[in-house]
Amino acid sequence: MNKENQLIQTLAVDIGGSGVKIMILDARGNPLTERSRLKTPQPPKPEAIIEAIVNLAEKQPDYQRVAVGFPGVVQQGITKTAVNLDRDWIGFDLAKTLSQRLGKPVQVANDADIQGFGAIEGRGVELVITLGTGFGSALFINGKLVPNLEMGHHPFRKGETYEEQLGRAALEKEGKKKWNNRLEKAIANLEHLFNYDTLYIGGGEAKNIEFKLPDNAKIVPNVAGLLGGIALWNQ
């Protein structure tokens, strides 16, 4: 890495169903600031969330580029799905719009993909799931991302998807015991499906896990959803 690139700083943004978080990273992806957070505006429309990002960014030191994690399918900076936000996000050019507001180049990817980049070791088959407002997922093979997995919206059990059974709404409705039982079954199911070497579990609700995880599974800190943003500029 040359001296010029060493000076580049990245504003990492994590858009979630309950919170919008940001942090400044150095060129190697190390945090230079503490994480800042605002509650996700309601209704969670594009204009309101972009305004929240701009407000948070104004309080940060200088940066040269932006990496954004978004809870849905993203293709070339355009958000294609937004199950836990607002339908106005479907077909919205987030990269272009945010770049215009901040005056910096912007890269956007699925939030679970970014969390994975911040957590994986880059060896073998690695699966990442995030437990938050919804259920995010990302699959990596020798460090390479398999795009647009969106496992959360696949059938899981009793005619419902992983997200319907394991999202925050299900946790609040059914309680920790039933939610944990479901999650334990989901992990067993996913291991048979993907034959992964390692499972990484992140997201705000990972703190509610009460059973012993398999030896090849580990909980990763939620800040990985910001730290992995540097990978969008290193691809």
Ligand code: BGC
Given for the second form:
Amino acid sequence: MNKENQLIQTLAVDIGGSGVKIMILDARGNPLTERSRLKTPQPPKPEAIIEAIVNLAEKQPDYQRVAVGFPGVVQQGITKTAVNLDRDWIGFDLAKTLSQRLGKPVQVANDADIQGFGAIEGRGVELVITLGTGFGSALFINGKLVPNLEMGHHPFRKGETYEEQLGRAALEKEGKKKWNNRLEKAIANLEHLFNYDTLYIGGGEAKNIEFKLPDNAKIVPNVAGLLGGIALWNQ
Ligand code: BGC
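Switch over from the form predicted alone to the form predicted together with this ligand, please.
Let us now look at the entire complex, which starts with that chain.
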């Protein structure tokens, strides 16, 4: 890495259904600040969330570029789905709009993809699932992302999707015991489907896991959803 690049700092942003989080990363992706968080504005429309990011960013040290994780499908900086936010996000140019507000270049990717970049080793088949407001998923083959995997909205059991059975609303409604039983079943399913080498489980609700995970599954700290943002600028 040349001297000039070493000085580049990245503002990492993680837009979630319950919180908007940010952190400054150094050129290698190590944190330079503590994580700051604001509650996701309600209704979670684009303008309100962008306002929250701008507010958080103003209190940070200098940065030259921005990496954003978004809870939906993202293509070329445009948010295509936003099941847990607001319909106004569909077709919204988040990269361009935020870049204009912050005056810095912005890269945007799916939140589970970023979580994965912050967690994987880059060897073999690695699957990432995130347990938060929604159910996120990302698949990597030898470190390369398979884009747009949206397992959360795929049928899982009893006529419901993974997200309907395992999202935060289900956890709150059904309680931890049932949610844990369901998750154990989901992991068994996914192992048969993907035959992965490693499964990473991230997201704010992973802390509720109460059963012993298989040897090839591990919980990743939630901060990976910010740390992984550096990968958007390294590709
Ligand atoms: C979205 C995914 C996202 C996940 C976690 C799902 O509802 O469709 O794109 O990764 O929630 O936020």
